[in-house]
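The chain that follows stands alone, in the form predicted alone, written as structure tokens.
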Amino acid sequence: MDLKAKTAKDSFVVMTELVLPNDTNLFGNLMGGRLMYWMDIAAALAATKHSNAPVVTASVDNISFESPIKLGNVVHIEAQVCRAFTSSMEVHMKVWGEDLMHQFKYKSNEAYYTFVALDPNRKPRSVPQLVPETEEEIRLYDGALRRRQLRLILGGKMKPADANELKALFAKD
């Protein structure tokens, strides 16, 4: 099994969808659940590219919608792994809406999904480490440990007292 470290760009995926009538709510906006479904697919593709293994969704972080995406607009979902742990990977996504008629592209939201790579027996398997290269990749990589600790605390898998990365944000010297 090749666990040579990879870069974020090695896992980069752009998924594009057209917002059709069955994707929208009564206001003509893309339904949040449909967008989350598309985001899950894009993030899974990025995680699979990084791990070269089947993956399952482990968590979805808070998703805040900045701008609605309208009927007839295009959705662009950019996904890439921003940090790899033992068997899990955090995937960062940026979602853009695009009005092709008015040639206007706008940000809809950002989110983080976590995936676990599986071996042939459907048990967690090791994944390659990630080497950040750009300033943004380093920022996302550094923040991933805090986000992971917060997810573990909220999921009841870590005690707040053990979250050293989070304590450093709030502790006064």
The other form holds:
Number of protein chains: 6
Amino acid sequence: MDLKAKTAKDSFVVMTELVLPNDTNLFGNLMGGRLMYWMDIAAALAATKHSNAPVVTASVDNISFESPIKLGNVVHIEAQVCRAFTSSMEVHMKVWGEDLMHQFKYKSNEAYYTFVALDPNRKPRSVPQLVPETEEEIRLYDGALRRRQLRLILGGKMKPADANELKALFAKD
Amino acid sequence: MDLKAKTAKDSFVVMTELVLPNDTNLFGNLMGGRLMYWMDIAAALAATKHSNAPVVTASVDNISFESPIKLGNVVHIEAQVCRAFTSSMEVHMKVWGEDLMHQFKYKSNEAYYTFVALDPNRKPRSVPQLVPETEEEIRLYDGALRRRQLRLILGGKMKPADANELKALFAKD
Amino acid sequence: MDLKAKTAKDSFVVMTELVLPNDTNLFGNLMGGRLMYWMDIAAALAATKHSNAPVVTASVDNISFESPIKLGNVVHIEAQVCRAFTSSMEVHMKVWGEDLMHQFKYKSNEAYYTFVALDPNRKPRSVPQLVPETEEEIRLYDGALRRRQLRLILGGKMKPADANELKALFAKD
Amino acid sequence: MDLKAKTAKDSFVVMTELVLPNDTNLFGNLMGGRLMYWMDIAAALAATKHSNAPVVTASVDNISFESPIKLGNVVHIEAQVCRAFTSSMEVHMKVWGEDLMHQFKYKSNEAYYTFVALDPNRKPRSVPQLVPETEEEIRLYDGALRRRQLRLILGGKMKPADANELKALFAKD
Amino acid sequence: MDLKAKTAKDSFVVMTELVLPNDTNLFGNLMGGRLMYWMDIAAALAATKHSNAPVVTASVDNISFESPIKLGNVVHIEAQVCRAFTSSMEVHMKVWGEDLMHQFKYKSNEAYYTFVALDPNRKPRSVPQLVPETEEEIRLYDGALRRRQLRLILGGKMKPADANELKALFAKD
Amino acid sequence: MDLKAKTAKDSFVVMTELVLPNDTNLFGNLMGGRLMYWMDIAAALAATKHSNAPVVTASVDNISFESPIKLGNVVHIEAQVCRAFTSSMEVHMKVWGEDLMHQFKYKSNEAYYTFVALDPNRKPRSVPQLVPETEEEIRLYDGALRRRQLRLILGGKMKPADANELKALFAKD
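Alternate state requested, the form predicted together with a further copy of the same chain (shown: the form predicted alone):
Every chain and every other molecule in the complex is listed next, the one we just looked at coming first.
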């Protein structure tokens, strides 16, 4: 089957969640794990939009949580596919917190989740190629190869010495 | 305040969860985000045991999900602090799925979450140093520096050229 | 206090939810009550954005559910304030279901929820006036008076004979 | 199939819920959407009792929330079918809050939800006629026609000028 | 403080719950633990109605689960205080399942939970005495002493040889 | 089918849960019913490990709640099968609360739940015999007969006069 390429924008998903008591720790801040749960759903929706197939989470890249998000604040998640490989897709997310009463919106974190599309027998299936359009989309598309090498190294599936994209990075001064 | 060092084992936490319908995707498999939520709680408990202080999730390292965990199966999470820094702690987790009816236990993934201990004013506070004892604990303790450099680079807080531990890795053939 | 008027667009909120097993009835369709719960949160966020104050739900207008939304489908809710009164705001919502696998998006329903902004003593407080801009926003703004009369009549706070806006409607042939 | 008529009382359902932290807004009061979720279940049970068939929510009439219900208070919902049409049923609900510690019970709101009974192919199926007995049941039974006209008008399925029951209402002085 | 005695009926509470997917095991039947959770809330409400004070669960008597309750069926719980002691109350519950579509209602189990009323310093406080009225209420009131002795023996707070009420029972042939 | 006997230890399960806001009453303490829900899952897992078959809760013995477990504290549940009968298994649990910040661990309660193993037609099926090894396991194994007689008496399935194990207990001075 010859799948028609799609733009990055085609997969764009916005999710908005209100932080309720059971989502918070003893400081009244959103627990990291609860946020990762919402991010997983937002990213899975973006990957499903791109592939029109059911998807499963294959991996999650390093996430660094910058600002705590408070009880009663809002979480905004924007998810969009960066690049499609044979049957996998890397999804980029930006997460903000917002205090609607004080009109204060703050960056929480960015993240990359990778998903695999499955056929009805639960085997990986081909997904359409992704065409980046904006400058940011092109930057994310290009970086996807480097992040993929890192994932393979960290997963023990590639030797660091074979990771040409990453080696270049460490050689710079 | 001079905090008494603790062993890695002191922070050991075991968590067991049953996969219920609302935790699953359309294939009847545990959603990755739901697992990351449970892992966040297990790891936070290990970090709290080590620091005897409330903690917040600072970052999550690359996670790769190997085998799907099915509805009605059990999730086992073992969490233990690898290394303590000034006010942060790296926690290592091993996750298995288990089909109790078929006595079949399978590896799902491993992961590293990092937590920061806070004082009552929500400022970072010192945590006890960690003393690794077993061979595996020493390996995890040693690797913690390298993983920390990677986190700093990925978080834009260190230049790749300054990451000596990692550079050595990429220089190997 | 003299509050600066705001546009309708300033209050715009998009919410996206995935229908999970516990949200569904025996047919595997989203329960109406679960949808009204999500709509209440989306609308409350829009009203909070407009008023920059905590809000409580005052009333909900007639809702008619057109198409069932299936398990695993996505719910899209777009909420925006139509008109601000002294301390209350009417919020309009459009709700769609979407089957991401079959690229099929379908209208579920439209609704109007009304919120009151509260001060720290839980008394109603003034909210900024709303300035509609687009043709649709103006239509919603104008209709708000008529819907308000209907609410007052249905709530037993206005006699039908005094509802001039509505009377005109029934007099037409 | 000739279905035997049933009394209104045959469909009577009482639901009692305790308001927990995750049901509340920042004021510690029950969120309107959470209440509408419980009401949907209570009303669906009443409609299922009347029809002995699975039902889906077709519409919800205007609801006005009078008194906030506090964290730790109890919600009482009494639901009963008012009138049965060919395949749809209108259910009336009365909702109270109760502070059991202060023996203080207060009216929260009343509402009408409409349900459609479905056959195994998810097509509307006939439901038994309803026989009102008490004075209040007769009043609710009679008012059902007028509310139905209003629903049809608000749903754009009837012209106001054709709504004789409602027209009479607005003609009064 | 001299508290006015109350009737058993004064504490009567009815709870109705719908069995949703997340409440069920792999057979699609309500999990015992989920039912005990609902029973705890129903019984706590009855004890709070009697004492007009916050209560905590002190103990639960033997429960035997007779018939499984299916997904989509309804759970009915009727709770009423049997007898009040100084600061504790024994609550009796009857639980039924009901398949509303097949008009089939079946006994699930009976149970006794005991609660203690607390004052604002979380110390036990006196509760009103209970006056049983019907034959069944008197039978439950009388049996409460015997069940209390059994609780004390099972909790290691009374020697079997001192339990006169129970001894009589075992002496019979 | 001749099932190979198993040790008690083979069925051992540890569960760890964090007390979140929605698990607590107005005093900020874990609700008894929520704890019984977690205990039901832990015990069911132990019984499933022993029988390698799906199980359903048959009964719960007297439970006495000793110390309240606070919001933010941890619940530890250790579950292990005490004795296997033809198709049923008695599971013993020990429950502790722990305040990780103050390194304070306290006993909450002990309990016995009984489960029945089912075949694919939902009929009771044989389970392996259990071989106790440690002194405590032998004590629990021996006591299981006595507890079973009590269950049968309380369930109305045995006359007190026929309960020889229990009679001996009450005859002592």
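Computed from a prediction, not measured in an experiment: that's the story for all the values here. Numbering follows the first chain given and starts at 1. In this text, rigid core is short for the largest set of C-alphas that superpose within 1.5 Å between two forms.
The two forms, fitted on the rigid core, differ between these two forms by less than 2 Å at the CA of P21. Residue displacement note: K9 has its CA displaced by under 2 Å between these two forms (rigid core superposed).
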